[in-house]
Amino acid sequence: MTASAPITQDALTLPRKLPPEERTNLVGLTRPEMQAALIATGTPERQAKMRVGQIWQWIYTRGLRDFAAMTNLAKDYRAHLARHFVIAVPEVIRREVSLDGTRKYLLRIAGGHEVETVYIPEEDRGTLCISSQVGCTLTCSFCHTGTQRLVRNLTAGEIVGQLMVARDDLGEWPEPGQPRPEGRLVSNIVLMGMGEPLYNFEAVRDAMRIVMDHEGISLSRRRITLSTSGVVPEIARTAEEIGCLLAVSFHATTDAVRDRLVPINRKWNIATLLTALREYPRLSNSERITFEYVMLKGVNDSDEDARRLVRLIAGIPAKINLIPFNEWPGAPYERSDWGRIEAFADIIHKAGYASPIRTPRGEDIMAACGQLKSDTEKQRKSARRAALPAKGDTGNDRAAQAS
């Protein structure tokens, strides 16, 4: 980074500092968007590209949130940035750490809405599960988020911000003056949290481009997996515009069962989905599609289901992740018995497909998607009910009792 030349007052807009809600958040802007925003607020066009590079590294390499600390920018220019922009990430309102090391964050975003992010440490990686929507429209019957109505899509900044919050909590930003650490605590991202990523495609795409940018966070596209329930028209676009790995929430081997478990199947059925997957532009043996298959007792876990699954995906380079159902209060399903899951996995493995059984994680902190948000909402409702006066009671009555 090189020292910047002073910016003249004539090139700047009014020196008044805008209130935070009127300032533009730089987190989540692509490079062209950031450049346009800088120019629009007075940065000379000939300097704007260089300024983007400098600011970008402070935000995404160093994790900096304070313009005043951007020491390779002139002092008056730093003040100018602070008048017009913010560097903001979601607010952590609840953080749970499991006995197995899993961390779950309940985050507050603009408008007071809440989303969840989960960090799962393993021996060879650290995976961050990111949300793309507040709630969900898909109403998958086994998914707790499916019980929560869709409120809105997340912005690119709110998606990138989840990763930045996790890095804050893990202490993963390099110390001032120190090079970037060799190892990564967050080495992988999975877009498997709240919402359907392909129903918020542009924001997800822009967020992942920021995450992959080699001058910032710099995660490889092969370290990012996008999970879809089967939004067929956007599948090829995912390969072309994001280039990440693809996972599919499959969960059933007949349309009758999948219609019930994953209702989007009524719009794009199994045959239509599999055709799109076979044509996936990045499909190769080195970049297999992951089929996610939650194991539900007596619903989709028979030997015949396993054999049918193998027949359905024939010819598709793939692996099948078998997911023991993470039960939640009021869930209409039970987890398959462990012996049943192993028998199912054995059939798939003998057919030549990898069939790892996902180890349940974070059950003691309600790590199933949507559970922490629902639990927090229940606690708030209980607190509000407790604060209400009993029938026939008045504030004066309570004051008299207290005295």
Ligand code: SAH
Contents of the next structure:
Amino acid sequence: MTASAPITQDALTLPRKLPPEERTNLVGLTRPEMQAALIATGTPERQAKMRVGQIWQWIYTRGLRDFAAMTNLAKDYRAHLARHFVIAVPEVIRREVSLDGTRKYLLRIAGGHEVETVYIPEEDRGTLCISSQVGCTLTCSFCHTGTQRLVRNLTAGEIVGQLMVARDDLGEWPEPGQPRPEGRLVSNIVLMGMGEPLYNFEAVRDAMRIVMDHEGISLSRRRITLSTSGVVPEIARTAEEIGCLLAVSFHATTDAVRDRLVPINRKWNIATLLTALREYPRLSNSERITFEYVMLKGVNDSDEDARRLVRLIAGIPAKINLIPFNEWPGAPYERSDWGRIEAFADIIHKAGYASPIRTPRGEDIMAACGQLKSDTEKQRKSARRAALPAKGDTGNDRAAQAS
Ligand code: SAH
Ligand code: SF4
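Mind sharing the form predicted in complex with ligand SAH? What's above is the form predicted alone.
Below: every chain and molecule of the assembly, starting with the one above.
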């Protein structure tokens, strides 16, 4: 690595340092965006691409947050960068570790909003479940996040930042001079946290491109799974512009039931969704699509449902992930009995599809699928409840304490 050439006098004599909130965050900028930002602040055009390469490595290979430590850049240039830019990730305001090792991070982002990110260690992998929005505009009736209105989309920086925060906590940035360790602690990403990723397409795409960049974090597109409730018009774009694996929150085998569980079905029904899904493996050059199916007692869990599901997905390379319903305060459903879930899985398995039953993880810290919701919102609600005259011990009160 070579020391950088001095930059122009104009750039160096730029006045005062901007306050941090006015400096541009480099985290979340794509390479072309970072290059344009460097040029706009005085980096000579002919040097900009190389500078991006150097800065990129510091941020995404080494996890650096301080320009002063970027030792292959001239001192003046480091100071210049610090005047205009920051390398910022969301602030961790709470970290909870479940009995099963699952870690839930409550993060504060600009505007004082909060999102949750969950790390799930398993024997052969470590999966980070990332949020794409604060809240969700959709209102799936079995989902806790769906009861929280949309506050805003996350930026690409806030999406990549969730991974960077987890790597900080897990100590996953290589030491100076050391090669990248063999195994990864965060080996997989699932976009299955709060929000509908395909309603925040550009930010999710840019964040995933940064995560996949070979000179940085370099996660393979086959280790990223995006879960959608079925935003049909964005499915082909996901294949073409991200190329990751796709999961779809299917959850029902008739439009009548799916309309109730996943209301976006009223816009794009099962037949329309399946047409888009049939195209996905070819467009993304990927293998199977994961069909997520939450098991709700007496609602979608009959043998007839299992047989209908098999008929519907015929011809699609698929895996069916059965998710025992995770309860949350006030939820209007119950988890199917274990025997029912197994009988359902058996029918699908006999039809030739993998049908793993997802073990709920991190339930004791409300980190399991569909349990995420900004804690401030929970706290605001419980504070409101606490302010009301006591009406006896309702289920909700107990649940509010549990969360
Ligand atoms: N919005 C996206 C991704 C986030 S939800 C989507 O809907 O696909 C991630 C998965 O958890 C989805 O399959 C969702 O349907 C499921 N889920 C939501 N609430 C759940 C609950 N209470 N129990 C089990 N799974 C749930
Ligand atoms: Fe939103 Fe997904 Fe929850 Fe539906 S299941 S409300 S799309 S987060």
